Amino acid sequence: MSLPDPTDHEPIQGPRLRLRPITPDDLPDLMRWLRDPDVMDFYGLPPADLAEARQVYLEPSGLPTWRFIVEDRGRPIGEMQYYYSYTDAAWSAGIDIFIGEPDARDRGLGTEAIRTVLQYLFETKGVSRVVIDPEPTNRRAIRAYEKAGFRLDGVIRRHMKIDDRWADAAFMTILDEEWPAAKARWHSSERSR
């Protein structure tokens, strides 16, 4: 099976944020963000150079994956991706995100980006489940995922290796039948602003 181009996707528009496919022009921002100590704590060492970043972010990987720059009013603030957990079926998707700009953190933008991609995955792509797997120590991320409607299914020990250390994963999911309530909470919070 050939894997899709991770940049071949239409933009995904939310109420405030826009998720647009990554381009080669975004690589310097990605490299800068990935060198931020707060990002490195959970993502490990950044790509060594622009050539490696190009390979990681602009070329197909092991699963069908699409990668986006998260924009707040046109300003790039982070990276988000979604992928199909199984190469032969599109019923379950996984997502990953980081907010790279330090002044954009703790402002609800990560939660909104997650909600935006959830709406797209559930309502446009028709997935049944969306998965995310932060490290249990990443409380900031877990709070954002819970606000978006994810529930903790359990902790998988030694789920991934980041550089030279093993990392556990807090396996979190949201199901298609849970999305309407999560979406209603989102829209309710938007109206109260």
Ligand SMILES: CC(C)(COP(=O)(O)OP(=O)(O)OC[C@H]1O[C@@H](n2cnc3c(N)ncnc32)[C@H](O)[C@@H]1OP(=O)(O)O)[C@@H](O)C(=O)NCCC(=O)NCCS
The other form holds:
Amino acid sequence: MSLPDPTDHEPIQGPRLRLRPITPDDLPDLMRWLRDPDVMDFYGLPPADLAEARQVYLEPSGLPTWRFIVEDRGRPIGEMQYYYSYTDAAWSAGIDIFIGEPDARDRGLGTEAIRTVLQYLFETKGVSRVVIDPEPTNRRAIRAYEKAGFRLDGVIRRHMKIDDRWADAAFMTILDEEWPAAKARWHSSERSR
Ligand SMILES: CC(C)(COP(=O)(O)OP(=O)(O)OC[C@H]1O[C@@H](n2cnc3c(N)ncnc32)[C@H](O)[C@@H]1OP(=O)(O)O)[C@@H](O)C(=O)NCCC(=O)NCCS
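Switch from the form predicted alone, shown above, to the form predicted together with this ligand and output its structure.
In what comes next, the whole complex appears, and the chain from above leads the way.
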């Protein structure tokens, strides 16, 4: 099976944020964000140069993956991606996110971006399960994912290698039947803002 172009996707519009495909013009922002210490803590060393960033963000990787810039009222603030966990079936999608602009963190925008992509994956793509796998030490990420509706399934030890360091993963999922309640919490938090 040939892998899709990670930038060949329609934009995903949420009530507040827009997720739109990455373009080559975004590479300098991505490089800057990936050099931020809060991002490097969990992503490791950034791409060495624009050519490496282009390969990572604009070219297909091991699984069908689509990559987006998160925009808050037109301002690029971070990167979000979704992928199918298996090359031949779309029942399980995985997501990953970082908010690259430091002043955009801890303001609810990461949770908002995750809710926006969950709505798209469950309601438009019809997936059965969405997975996210932060490091267990990443308390902020785990809190944001719980707010969006994920729950912890368990910790997978030595799940990934970040540079020379083995990292555990807090394997978190949300199922399609859990989405309506998570969406209702999203709407009620919107109303109380
Ligand atoms: C993780 C990330 C995506 C979350 O997005 P965000 O917009 O900053 O998060 P939100 O504001 O939506 O929610 C963060 C929650 O964590 C809480 N929090 C912040 N720091 C925390 C900490 N050290 N321990 C526990 N909770 C923490 C916040 O108070 C908030 O919860 P609240 O709304 O109940 O008060 C973003 O911070 C980020 O990109 N960080 C750097 C890279 C990274 O960790 N990426 C994720 C890899 S899996």
